[in-house]
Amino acid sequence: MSQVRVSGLASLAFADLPASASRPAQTTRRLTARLSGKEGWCLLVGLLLLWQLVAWVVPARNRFLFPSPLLTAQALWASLFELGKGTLSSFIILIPGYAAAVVAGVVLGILAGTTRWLERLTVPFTRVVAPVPPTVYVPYAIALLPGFRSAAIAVVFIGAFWPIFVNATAGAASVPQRLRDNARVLGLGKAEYLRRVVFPSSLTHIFSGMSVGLAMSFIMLTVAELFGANAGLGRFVQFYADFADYPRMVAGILFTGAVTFVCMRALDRVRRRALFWQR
C-alpha cells in the first residue's frame, strides 16, 4: 500500500515537472512577442544606457569632450530655437537641390533605359563620373558659383544626382517584355509609352534611389555648410566645435540625425503609399 502511495507521488510531481520547466520558455516567448516591432527602441535605450556607463567611466579630466546623455538633453533644450532657425536655413537649401536632383535624375534616367544610343552615351560617363566623392566638388564650387547657396544647391544636386539617375536607368531598362510588346500592340507612342508603361515599372528603382539620393543630400549639405555657412544644421555643430561647447554640438549631432530621420521616414511612407500593390 505504501509502495503505491509513493509511486503515486512520484508520478505526480513528474508530471508536473514538464509544467514547470517550460516556464522560463513561456516567460521567453511572451516577452519577445511584446518585444516584437520594438527592436529599434529597445536599441535606442541600449544606446542611452552603454552612453551614460562611458560618460561616467571617462576621467573626470576629459569628462568635458564626452557630455553625458542628461547634459546633452539640457543643451538640446536650451538650443532648439536656435536649432530650428538653422533647420529652416538647410532646408532652403536642401529643398532646390534635391528637387531637382529628382526630376534630372528621374526624366535623364528612364530615357537613357529606354533609349539605346543614349544608353551606350552615357552609361561608361557615368562609371567615371558617378563613383567619384561628391564631397570634393565642395570647395571648387563654392569658389567658381557666385554664392555660397547657389554653390551648396549645386553640391546636394550633385550628391543626390547620380544614385536617382543611375537608379532609374536600371528601372526603365528592366520593363517586362510582355509590357513592351503590349504597348507596342496597342500602338502606344513614345511618351505614352514612357508615361504610362515605363514610369509605373520603374518606381521601385526610382524610390531606391531617391532613398540613397536623399541621404547623401544631408551628407553634401551639411559637408558644404561646414566649409563656409552662417547659418544650418552644420553651421551650428561646427560653430559650437571651435569654441569647445561639446554637449551643444552633440545636441546638434543628435538633432541632425533625428531631422534626416524623419524625412527618410516621409520619404518611405510616400513610397508605400505610391508602391501600394508591393503591400
Contents of the next structure:
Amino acid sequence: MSQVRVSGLASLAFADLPASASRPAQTTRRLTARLSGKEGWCLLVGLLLLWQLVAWVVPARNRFLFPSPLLTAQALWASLFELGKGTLSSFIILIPGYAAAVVAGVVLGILAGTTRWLERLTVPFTRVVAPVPPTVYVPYAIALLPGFRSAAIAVVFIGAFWPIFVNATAGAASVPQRLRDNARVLGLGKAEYLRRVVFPSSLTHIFSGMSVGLAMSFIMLTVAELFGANAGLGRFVQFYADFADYPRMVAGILFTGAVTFVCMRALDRVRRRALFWQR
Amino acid sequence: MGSAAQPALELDSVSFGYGTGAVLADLSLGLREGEFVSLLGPSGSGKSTVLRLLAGLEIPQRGHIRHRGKPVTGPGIDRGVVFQDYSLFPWMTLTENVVLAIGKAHPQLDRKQRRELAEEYLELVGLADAHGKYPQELSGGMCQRGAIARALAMGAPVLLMDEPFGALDPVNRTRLQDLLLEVWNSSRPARTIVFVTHDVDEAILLADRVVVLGACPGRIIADLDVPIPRPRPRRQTYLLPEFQDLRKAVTEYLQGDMLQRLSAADTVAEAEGI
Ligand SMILES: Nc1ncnc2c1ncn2[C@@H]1O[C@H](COP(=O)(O)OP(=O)(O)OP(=O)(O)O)[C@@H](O)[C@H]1O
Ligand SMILES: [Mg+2]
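Alternative state: the form predicted together with its partner chain, after the form predicted on its own:
Once more the chain from above appears, this time first in line as the rest of the complex follows.
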C-alpha cells in the first residue's frame, strides 16, 4: 500500500518526466486491484503453512506445547460438540448484555447529543469513566451481583455501552444543518425529530460504536468466563490450559476467533442494509 | 413602493449577520396578503438570508419580522420553504418525504389520504414515476421538483422559495412556473410568495413586484411594481414595452450594484465591456 502511495507522489512531483517513470506504480496498482479483498485470505493460508513448518522443526519433546495444525484440527473436531455448547452458554450472556447496551447507548446517546444540559451532565462521565478499561470491573461485579451469569451480563453491558453511547452522542450532535432546517420548517415535534431525523442521521456513528462495542463485549465475555464460569468459550480455553491440553486450547482460541468473526460480519451486513441510502 | 398599509409579511428595519460582519443592514420589506414578490440580487447579497429570516430559521439582531401582525420567533408550518439546496431526507423515499410534511400540515388526513395527496402533488411536478425512489437515486432537478411538491402539498399561506427552478431544464422550468402560478391563483385566500431567482425574465413574468438587493451589506436598491395584467402568455408578454422597460431597469440596477463594488479604477473599464 505505502509503496503505491509513495510512487504515486513521486509521479506527481515529477509530472514532466517521461510517462515510463510512473510505470512501476501502475503495475503495483494493478496487482493490488487483482488481489483486492483476497490479501487477507492469502496471508491466513501463508500463516497456516508457516505454522505447519514450525511445528515440524520444533523438537519432539516440546510438541505438546506447540501443537501442529493437524493435531489442532483433530482436537477441534473432537470437541466440536463441547464448543457448540460453550458458544450457546456464552451467547446467553453476550446477547442480553450487548442488546441492552445498544438500546441504552443509542437512546441515551441521542438524547445527550441533542439536549444541551444532558450533554453537559454526561461530559464528566464520558471523560473519566468511559476510558477506564472495563475489565477492572470484572472481579467486583462477580462479587457484587448474585450469580455468575448476571455479573457477566453486567460486565458485557458496561464494556459495550460506552463506545455505543459516545458514538451515538457524536452522531446526534452532528446532524447536518440543512436537515435540521428541513425538520424545523416542517414543524416536526421533538419526538418525531429524534426518531425520524436524528436517529437515521446518526446511524453511521451508531454502527461504528456498535462494532467497537461488539468487539468489546467479546473481550469482556471471555475475561469474565476466565474468572468464574462453568461453561462458555473463554471457560473452554481456560479449562484446557489448566490441564495442559494445548491442542484443545488452541482449537478453542481459533473457534472463538471464528465466532467473533461471524458476529462482526453479521453486524456489517446489518449496517449495510440499514445505511442503504448512503452511497 | 408597492406595499399596502397593513403588510401580511414584513421585515421591519432588520439588521442581521452570521458572525461579526453585517449581512443585512436596516432592511425593510412588506408584502401584501396574496402578493407574489420576486427577489433578485447578486450572489452573496443575502437573498437566502432574507428567506431564512422570514422562515424563522434565523433571528434578527435588530428589527422585527412579522407574519399577519404577529412577531415571527421560529419556523412554523404556516410558512412553506423550498431551500436553495432542495434537500430531502435521504433515508425516505420521495413519497415518504412528502407524506411526512403532509402529516404535519394536515393532521386530520389518514394514512391513505396523505399518501394519495403526496402522489397527486408529485404527479403535478412531473414525478409520477419516481414515487418510490430515494433522493440519491434522482437527479438534482428531480429532487428540486420533489422539494417543490413537498412545499406545495403543505398548503401554507406563505411560500418562501429560494431559486426553486435553478436546476431545471427549460421545459420543466416553464411547466413549473405555470404550475406555481396556478397554485397561487387557485388558493383562497391567495398565497403570499417570496420567490428568489437569478433569472430577470422569470422574476418579472411571475411577480407582482420585483425587489432587487444590493450586496455588502445586503439592502434593497430597487422595488418595482410589475404593471402587466395577468394572465401573461409568455410570447406576448416578452414583447410588451412594459416588460422590456422593466427588464432593462432591473438589469441596470444589478449591473450598477456590481460596478459599484468593482469601483477600483482599473477594473471598471473591463466590467463595462461585458
Ligand atoms: N451559515 C452562514 N455562516 C456565515 N456566513 C454566511 C452563512 N450563510 C451565508 N453567509 C454569508 O452571508 C452572505 C449572504 O449569503 P446568502 O446565502 O444570503 O446570499 P444569496 O444572496 O442567497 O447568494 P446566492 O445567490 O449565491 O444564493 C454571504 O456573504 C455569505 O458569505
Ligand atoms: Mg442563496
